[in-house]
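The chain that follows stands alone, in the form predicted on its own, written as structure tokens.
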Amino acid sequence: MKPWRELARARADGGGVLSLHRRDDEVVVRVDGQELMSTRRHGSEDRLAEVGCAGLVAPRVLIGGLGLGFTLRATLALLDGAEADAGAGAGTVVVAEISPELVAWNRTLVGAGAAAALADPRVEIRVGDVADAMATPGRFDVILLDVDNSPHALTRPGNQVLYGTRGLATARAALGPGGRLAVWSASRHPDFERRLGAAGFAVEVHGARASGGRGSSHTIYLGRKPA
């Protein structure tokens, strides 16, 4: 088996070392040597977009966390399909990513698909905290959050604000009537489900596999704001 080749590294927000590695066609991002994301295992990231955007035509979407770009690419594909079916406008996607290095790697080192998604005219990249992007009431129809490992097993304590009572209230306010908040989690946790319901969302829980029908089982929480 070929060895991994390090392509780039940077200081991660909140501490630690963020690094990008390639072996053949696979690319991984690691934090302090521990794998964080991979181009081989992104089924649940695709599923996050599907759960959040299903059936919507020309939605205004906010994605919190760029990763290796798979949720963004899945969202754009869904917008393409909805536009073809309904002949409507294309929709818009704002991506909030706190690491400028990760944005740069997607544009230059991850691969052609990641670079093309960022160059799509429907996409706006905001380097910064996704909480800042949620500051305008009613701006979005869908918010897709994939920040940190899950709402209840955080590697960066500062991200707790996103998944606490205040953060969920901010997300709800940023959604228009009937808006949706979809949250990726490494596993299911009843406390977060209750918190999501207490914030005024109708809650659904969806399972998702990391790699197609195989791999680790992850969880997608969907909160629907009343219309």
Ligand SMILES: C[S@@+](CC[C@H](N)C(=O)[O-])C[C@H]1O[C@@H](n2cnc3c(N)ncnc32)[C@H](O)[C@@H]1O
Given for the second form:
Amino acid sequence: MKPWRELARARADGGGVLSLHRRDDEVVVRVDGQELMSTRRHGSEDRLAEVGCAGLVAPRVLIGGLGLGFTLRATLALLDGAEADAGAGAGTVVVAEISPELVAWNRTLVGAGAAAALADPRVEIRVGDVADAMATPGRFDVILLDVDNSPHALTRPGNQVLYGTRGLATARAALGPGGRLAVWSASRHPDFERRLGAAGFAVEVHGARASGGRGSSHTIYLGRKPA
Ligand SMILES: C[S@@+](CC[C@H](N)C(=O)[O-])C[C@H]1O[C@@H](n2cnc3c(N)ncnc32)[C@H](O)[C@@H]1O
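Switch from the form predicted on its own, shown above, to the form predicted in complex with this ligand and output its structure.
Let us now look at the entire complex, which starts with that chain.
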């Protein structure tokens, strides 16, 4: 088997080193040598978009963060489908990504699909904290949050606030009536489930496999704000 080739590296926002690697047609992002995201396994990242956007026509979507762009691409595919079915408007997608390097790598090094998604006219890239992108009340119909390994396994210490009472209230306020907050997690966390309910969301828990119905089983929390 061919060895991994490092394509680029940068300082990660929370300290540590972010690096991009390729072997044959597989690309991975690592933080301090630990895999954060791979092009081989993205079933649950795609599923995050499906759970969050199911049945919506032309939604205003916020995605945090970009990673290797699978949630973004799955969201755009769903918007394409809904647009064709309903002959409705296109919808919009804001992507908040804390790492400017990761945005640049998606444009240049990850692959043609990743670059095309960022160039889509429906997509706006905001380099910065997803918490700041939620500042305007009622701005979104859907928030897809995949910035950590779970509400307990954070990629940067500042992300803790996103999963607490204050962060969930901010997310709820950023959603319009009937809006949805979908959160990716490697596993179930009953305390987070309770907090989501206490923040005024109707809570659903969805399982999602890492690759094609196989691989690790991940969890997607869906919080629905009342209409
Ligand atoms: C697991 S990856 C996301 C994977 C993505 N769903 C995909 O389809 O490839 C997590 C991403 O969140 C970013 N991130 C971490 N904390 C963030 C924050 N507070 N705001 C915005 N982006 C953040 C990381 O730099 C990384 O790109």
